[in-house]
Amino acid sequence: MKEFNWSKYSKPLILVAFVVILSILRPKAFLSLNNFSNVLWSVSVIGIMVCGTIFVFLIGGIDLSIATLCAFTAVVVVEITHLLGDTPVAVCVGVVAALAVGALAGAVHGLIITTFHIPAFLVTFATQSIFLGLAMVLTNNKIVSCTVPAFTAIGAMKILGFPLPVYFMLVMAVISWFILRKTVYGRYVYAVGGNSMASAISGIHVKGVSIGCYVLSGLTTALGGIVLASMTQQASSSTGSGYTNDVITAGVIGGVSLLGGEGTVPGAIFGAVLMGLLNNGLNLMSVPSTHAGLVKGLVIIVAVAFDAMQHADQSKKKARKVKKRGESV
């Protein structure tokens, strides 16, 4: 009888967990469609930024600007709309512009990096000031609201129960996946992320490889910024503020590596809805917000320790296969 691999099940099983001890402890509250309506609604923002950010992962680099490009993009978007009349018309305009700029400043920051080989941390953590100052002079460092019914049906519209933001996230997540599983961009990403030097040597385009995944990276942060901009009705220098640790998060707990080459968009969907799901028990159970960051500590640990019990499987397996082959020849 094949034995049953826990490790290989450990994030649905984590998931499962949750939900079967939060309906104990508060099942009239947390068993309701409108509860993990507000769930999956409230880690829009950071699944959608981390179907793009998984790319920048992959390839062992990272992006320190997420919060200030979200909120540069989120200023864009308002400040254009406003511009051109407040019109239907002029918030799809907004929005292609916001896109752009994000595209933009993802191309940049690939750009500067594999052109002059400085450090992603050192580039994405200098631009992030950047983005910064210019939201802040775009909106006189004040908060600038937006109202128009086109902007704010973004955020809030709601099909079969669930807020349109849930929507982007999943089709964000399908096309990272097939993109990254079903393309050969997605094989040249993981092996760039794996052995940079080897991939070159094999004729795979590095830099045009790396350009890319940080274009990806600064539209769906540039996406996020636009949706999160339309939930809150308003846009400011600090919108998005503390996403980029809440997206690196999601990655790690999802089984996301830093340093490249491994990880999967299910799995940083994983980070992003476990986040939620904590968020709202904590707030369900009414605890107090100085033993909030204790308890996410915990979970975060637990869930990050399974993902390692999964790779350390998996390593045995392998292990396991070369002795084999090894032995018989």
Contents of the next structure:
Amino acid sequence: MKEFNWSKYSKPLILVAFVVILSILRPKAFLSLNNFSNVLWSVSVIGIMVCGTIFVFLIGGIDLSIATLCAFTAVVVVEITHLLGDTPVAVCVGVVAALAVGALAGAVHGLIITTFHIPAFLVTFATQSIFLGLAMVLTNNKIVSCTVPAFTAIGAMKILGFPLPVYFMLVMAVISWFILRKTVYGRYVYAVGGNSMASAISGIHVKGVSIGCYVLSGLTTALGGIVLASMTQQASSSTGSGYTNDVITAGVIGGVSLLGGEGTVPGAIFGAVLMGLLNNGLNLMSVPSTHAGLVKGLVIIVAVAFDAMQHADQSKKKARKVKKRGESV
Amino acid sequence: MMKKAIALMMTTAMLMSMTAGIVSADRREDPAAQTAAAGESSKQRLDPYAGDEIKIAYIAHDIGTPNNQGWKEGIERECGSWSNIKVDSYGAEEKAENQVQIMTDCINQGYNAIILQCSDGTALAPSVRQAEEAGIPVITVNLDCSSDTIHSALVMAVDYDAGRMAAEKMAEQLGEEGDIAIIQGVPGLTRTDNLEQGFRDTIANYPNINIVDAQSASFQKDTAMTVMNSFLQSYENLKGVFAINDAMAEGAALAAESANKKGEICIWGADGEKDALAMIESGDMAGTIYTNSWDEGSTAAKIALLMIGSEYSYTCLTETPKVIMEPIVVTAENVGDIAEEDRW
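Based on the form predicted on its own presented above, generate the structure block for the form predicted together with the partner chain.
Time for the whole complex; same chain goes first.
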């Protein structure tokens, strides 16, 4: 009989365990479609961003400019909407411009990193200041409000009880998953992350693959910025502050290796949803903010340790099988 | 008219409190101690209104917030009429260590006065002392350094009383009964802790109003939306929410609107920024405690120029003079009274 592969299901199991625990502790408040919708809504921006940033992680890169690029693109969409007269068309132009800015920023990152062989950490560390500066200059360092209905609908409109950003997250997750799993480019990304030298020797255009990853990261960051600005109906240089850490944390919790070559989109989304569930649970149980950080840290360690343990067991079993096969040959 | 009256009141209060400090210093019985104290400052008297070149530094905790922008603009307006007075603004990106560094740089560059919003009272106290000893008057805004560090002045919006006023008006709007919740900022900041305490102490006088929960949203609008969603999920009978600042109150109002509860929940903020006033007008928020940040910045600048132009230094003071800004309780009934030019 085939042995049940626990490691494959450890992440969904952790989420189910969370749902069961919170359902027992706060059945009335937690177990409702509305609450699940709230949880998914609260992680949607991080979820959207991690769907693109995972490409950068997979090639062993990093993007420290997520938060400030998010702010910059949020400012771009709001300012362009105002500039063109606050009409629905202006919103569309603003959205396209912000996405273009995100993609361009990613392309610049990729080009600098691959052409001058500067570590991604340093390049994105520098550009985070540039994006922050640009956001400050564009807004004169003020909060710019935008209550144009066509714009606020992006973050507030609901379809079947779920807000639009949740659908954005799901669509982005499916697209990213498809690219990584079902296309040649996706296999190249894993190959470059696993061993870029070997990939280059085997004919993969490493530079092109890498630039593509940064472009995708920039695009999803811009989309996150647009959605966040729409949710809060405003943009400023501090829009999205703290999101760099959140996105990286979601990825790492979801099993994405920052060294490259390892990680999946469902894993990264799991990381984001786990963080959302945790925050939601702490809020619903009225855990005071002075204790919330402590509880959050402990729960994340337990959840990630459980997941890692399952994977370690699976790896050992695989190794044993390989060894047995070797002995029999 | 109201603006002028407030400005006059503040200036009077400032002069009175400073005089009180100076008078009590004059009454010190030990002249030797006085001389020694006076020797600690190397302050030079300059006349800002007679063409002397003046440089003022404004150091904010986070220069991007509406409050900071209001203060900055107030300072610049006050000094803008004189070409010999230059104002430089610095943001510390919410880090006390950055403020300490900027303070050191400003002292070395020989600024004539520093207007500072302290990120951390204890961490900034040595820098404030160092500046005053170097003859640079330091005027703190809203967030002060630790109380034993005497410096030129503190200009602040009311905190405890703002909480009290919000609680009283909110209780009236709720008919003195119902479940309410608080959205907190970052715990540990004197102003916001006092605000919350003022609110809690006053609500305690209404036995039928229960504070059912209090969660932090770290002053962030988007986080406040998530916190508000949890409140709405947990407490079906929630009647009111008090957020420690307006940005969080705006986030709570957006979450309530998204849950089809616009106007059903009595949402209060504090600060009085223009977006909050607009939300009160549209019925999304029930009220806020308004303070004119432009006047607050302008008052800080007035005191800075007064100190630069006077022969007095911090050594003449027995305690830091405080100027407390007039708060206005704003609801749908009187929000129209706040003119566009007073909305920051």
